[in-house]
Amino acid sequence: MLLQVLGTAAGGGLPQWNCACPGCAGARAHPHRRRRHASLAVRVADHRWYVVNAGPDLTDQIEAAPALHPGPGLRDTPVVGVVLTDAELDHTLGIARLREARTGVEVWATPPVRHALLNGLRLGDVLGPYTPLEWRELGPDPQPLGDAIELSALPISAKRPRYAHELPPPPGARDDLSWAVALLLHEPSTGARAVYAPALAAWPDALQKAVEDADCVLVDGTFWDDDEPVRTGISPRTATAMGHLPIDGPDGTAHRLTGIRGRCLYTHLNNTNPLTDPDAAEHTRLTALGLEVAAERMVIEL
């Protein structure tokens, strides 16, 4: 299994637009801090890869990928679709980016997940006459992604994006779990497997037993501590009320994952955490953990 890291920061990327926390501030000064939205290319076949989650810079990302880049044929792309974990504006904006594409968009995504882009942002309406969007509904019951890849996904909260707060339900549907999941990547022919879970609001039984047979996990790492929202002001609410899970802490995922078997990398960065520095101090008490933060543009083979 090949997995291309293409961005691991949270909503509005590091630095910010319109922020000058240090964080944003120091990515300012030093460009090699910089982060792009979080997102995943999971390779499925020689020269076929899907991109997990698009955020708005979701080409740029795939400029900085050369595995990603198109040939032989002149409009011939390796790109084959996406893969949504949750209907978030970070992480499907970058859909209206593919509207180039000759043959359509194919795009994995929960019940709640689809209805939200068609009704709430009307992605269908949009796009339609670019190019088609082909639906695959995304499960918890593991589906063929392409030749060498399984997917399922993890149900792990039932919220919503704020635009689709409002959203009536399709007829006989019930909100649920589904809203925003965790990947399940396991790939038949050798064995390997890894979870991609970077919004994490809970952490479920079958969450944990997921991390301890992957052989490699990426998660929700926003904040490093739950007060970190209100302590550096820019929200009034804790990182667990905004369904974000923080690192740090007797309820922190860090605890989770100390000492499973696979490696365990954090993804999805808030500007305001303390890990966008390279220098800070807790990636020191990370590694003492046997923890990391995924890198941008890394390559892991499993």
Second form
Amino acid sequence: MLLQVLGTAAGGGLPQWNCACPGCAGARAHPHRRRRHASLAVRVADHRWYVVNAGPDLTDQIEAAPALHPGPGLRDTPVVGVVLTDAELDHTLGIARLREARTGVEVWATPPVRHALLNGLRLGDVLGPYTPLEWRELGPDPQPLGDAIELSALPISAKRPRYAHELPPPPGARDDLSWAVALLLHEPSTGARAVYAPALAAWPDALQKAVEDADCVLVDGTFWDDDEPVRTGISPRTATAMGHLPIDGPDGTAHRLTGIRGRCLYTHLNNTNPLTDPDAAEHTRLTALGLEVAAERMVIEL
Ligand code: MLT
Ligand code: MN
Ligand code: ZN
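Please show me the structure of the same protein in the form predicted together with D-malate, now that we have looked at it in the form predicted on its own.
First the chain shown before, then all remaining chains and molecules of the complex.
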């Protein structure tokens, strides 16, 4: 299985345009600390890739990843489509950046996520005159993604994006835990397994099993500890209340991931997270637990 990290920051990126926090100032002073919005490319066949979550930086991220460059034909692209873990703006605005697509944009999403994009963002109405959105339903049963990969989604939470808070549910649909999912990627030919979960409001037992089975997990590293958003002044709500289990602490994800067999990488780092500073002491703590922070543009071969 071949994965290409396209970005590792939470909404706003690093630096965020209107933020002078130490993390953002540090990234302005030291460009190698910059992080684009969290996104991952998955190779599903020779010269065919899906992008998992489409952030506002998507087209720059494609330019920074030679495997995703177009050719040999004038408008041939190896980017086949987009898979979504949720409907948050930092994971979906990039779909609009694909409006030049010649034959439509394939989008894999759970029913509530599709509903939010069509009826909250009205992405179908906006993009329709440019290129059609071709919807594929993402669910708990494994489905083929290209030739090489099987994809399934593990329901995590009912946390809606803010723009969809008041959106009436679609007729007949349940308002379920698939507003945010963890993606399970399996390559039957090699047995390789990966988990991608940048928005973890909860840690269901099924997720614990999936991370224990995986060769690599890329998970929500938005906040180091629960109090970080309050302490740094960006929000009156704790990390958990914002839908992101923190890394550290009794309800943190680090202790659940310590000792798992596979490689564990944190992604979707908020600009307030001390891990955005490569010299922070928190890196030593993480390394001691055998856990890592995903690097921009890293390639993971499983
Ligand atoms: C999140 O990760 O919780 C969302 O992206 C929040 C936001 O951007 O409003
Ligand atoms: Mn986010
Ligand atoms: Zn900042």
